[in-house]
Amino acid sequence: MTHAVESRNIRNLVRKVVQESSVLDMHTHIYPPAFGKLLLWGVDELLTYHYLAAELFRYAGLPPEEFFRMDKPSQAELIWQKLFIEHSPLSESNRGVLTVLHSLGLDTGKRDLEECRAYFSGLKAWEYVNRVFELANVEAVVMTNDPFDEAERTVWLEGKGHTDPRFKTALRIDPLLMDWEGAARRLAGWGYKTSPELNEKTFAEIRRFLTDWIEKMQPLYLAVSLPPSFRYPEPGARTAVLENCILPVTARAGIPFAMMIGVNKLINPRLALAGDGVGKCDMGAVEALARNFPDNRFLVTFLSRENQHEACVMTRKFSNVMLFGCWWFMNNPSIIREITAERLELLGTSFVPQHSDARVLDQLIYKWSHSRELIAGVLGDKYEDLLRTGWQVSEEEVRRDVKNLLSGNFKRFVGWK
């Protein structure tokens, strides 16, 4: 072993290594400039993101319908006034906006929204992508690529999907599992011989659809967002499509199937994208899938804090399962600290601690800045625990562990080439 790190230096070393190590962000909703309006960036997009919109309605005293009729600049100005000027921006979403602006060199102390807008007005999308990737120290991101979204489908059919090697693909297939009758009609309209009745002919056409889009997109994994009510096995279309189409196709293609479980859609429909909630899921569904399909690999994350301990225990038992990230409502510092420590204690370094889930390009900056600090703090605790036992730790070992957590584990699990 190379030179051991002294106990008094371990925290500074861990923080330095975590800051220096590049990230492979395995789940985002951001796109390269070739995707046109699907790429969101700039201060107005940051301010009108649905996390902040949900907070606005706790202060603003206006009906959501009135807010959504406003143009985006007016929405941004209202959110800035209510959440940043009239109240201290203490929430993680609010702090994130300020972290981005500060990282870009803007004077947040002036509280001048127009000055921030002026900064972004002089930028081109491609140069800003480069700037954000540099500031966030991100080597690559994985997009969420939905062939059921007409705007994105057009990009792929025009052959513009693979324009920047830093943007990797993930094939999102929610309608196949969440709305089979609607998906069947759309597939039929695209030339696949499907019907609402699930028979072998329809299964074959679903498999053909998936195979066609895997060939077109070359995704690192297939993905779906599932409600807390998800069960496996269960009567109906969802289990049938899983067993006969999704799992055979992903096994044959050699790519994992990612399940993000726990979102209760539109518990308040008036809030639109801001109206989703959270619920505890049945871990037995994931256990059954991992057990019954040992030749498949599963990426899993859970939206409810109450699922996290069960998720760690389940993941210990199945090497074909990779636990990843602190998703959506879990992306808060107090929860990230707790969950990262819990995972290290139960799984060692055999998980993916974080992904950004960014929908606005700029969010890469704050999500990785905040997450790096938290991950480094928890890792520092654990290395100190090791040193107290007399075990010695080298800088090379710290760099190895951090690299695995921030990129290596995911790359190996998906068969990165």
Contents of the next structure:
Amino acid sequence: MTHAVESRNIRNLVRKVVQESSVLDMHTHIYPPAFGKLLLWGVDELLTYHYLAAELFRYAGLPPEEFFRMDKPSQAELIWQKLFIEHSPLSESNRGVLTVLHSLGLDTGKRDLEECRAYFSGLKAWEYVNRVFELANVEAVVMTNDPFDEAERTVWLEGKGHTDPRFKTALRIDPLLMDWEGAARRLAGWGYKTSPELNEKTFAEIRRFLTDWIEKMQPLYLAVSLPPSFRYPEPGARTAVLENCILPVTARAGIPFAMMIGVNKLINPRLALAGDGVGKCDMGAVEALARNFPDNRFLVTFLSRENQHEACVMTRKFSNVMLFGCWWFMNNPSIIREITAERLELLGTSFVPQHSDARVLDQLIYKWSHSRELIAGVLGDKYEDLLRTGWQVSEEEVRRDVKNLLSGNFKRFVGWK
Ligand code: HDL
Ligand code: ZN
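Give me the form predicted in complex with D-arabinohydroxamic acid (HDL) now, not the form predicted alone.
Below: every chain and molecule of the assembly, starting with the one above.
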């Protein structure tokens, strides 16, 4: 073994390598400036991110409808006052805002929102995209590209979808599986001969719709968010569209199908984007899909902490499944530590430990700063355990392992060119 790392140095080396290794952020909701208002950035967007809005309603005796009628600066000022000034910003989403501002060199100790706003007022969007990608050490992100969203459709129909190679695409198709009747009407309006009746003619037209958008977007994967009630197989449209459209099209296109499972949409509709809840899903559905469709590849992530151990066991059984990320309500230090250790113990380095899910550009900074620290800590534990067996590792091997975790595993799984 050339240059075996000393046990007393392994933790510091892992921390250094994780910091230095760039990330391929495989699920986000951020966009290049060419996508117009779909790109959110700056301190007011950070403060009014739906994670903080949900927390605001716990302190401010304010009807959500009244909050949502306020303009964005007023919303941001109320959130700043309630979550940061009147109460210590201890929650992960609050701390994240401060990590971003601190990383940008702003003095958060002054608690001066106007000074923070002044930093952004002179910035151009493309300048800030460069700054954020550099600070977060992110080489590329995968967007969430939803052809059912009018603003998104317009960008692609105007040919502005591929303007920045750092923003890769993912074709998001929730309505096809979550609201088939509504989706059938939308597709019919776009010239696809679909009817709510799921017959071969309709299946062929859904496949044509998917193929058209795969051609247009060149997505790395197809994606859907599914509720805890998702079952496979089950009577009805969802199984029919999966079996006759989504799985044959993705197999033929050679791209994975990403299933993000466990969202109970709008358990409190008054909170809008902040109103979704979580539930434990049936892992048997994912096992059946991975077993019955061995030529398909599946990216999977689960929203409930209670699904995580069985997700690791399921992933051990199917090499056409790639487990990814600490998604949404999972993206908290106490849970990231727990499930990253569980995954390393059950899967070695054959998984994707994290994605940011960033909805506001600036969040790349905090979501990766916090995650790198946590992932490096757990990895350090595991390398220390390994070296206690007399095994030796080199710095090159640590760099190889970390590169696989932060970008290589995903790239290989999607056939990255
Ligand atoms: O469906 C999804 O992709 C989720 O990530 C939602 O966008 C969710 O609202 C979110 O922002 N999670 O972080
Ligand atoms: Zn998301």
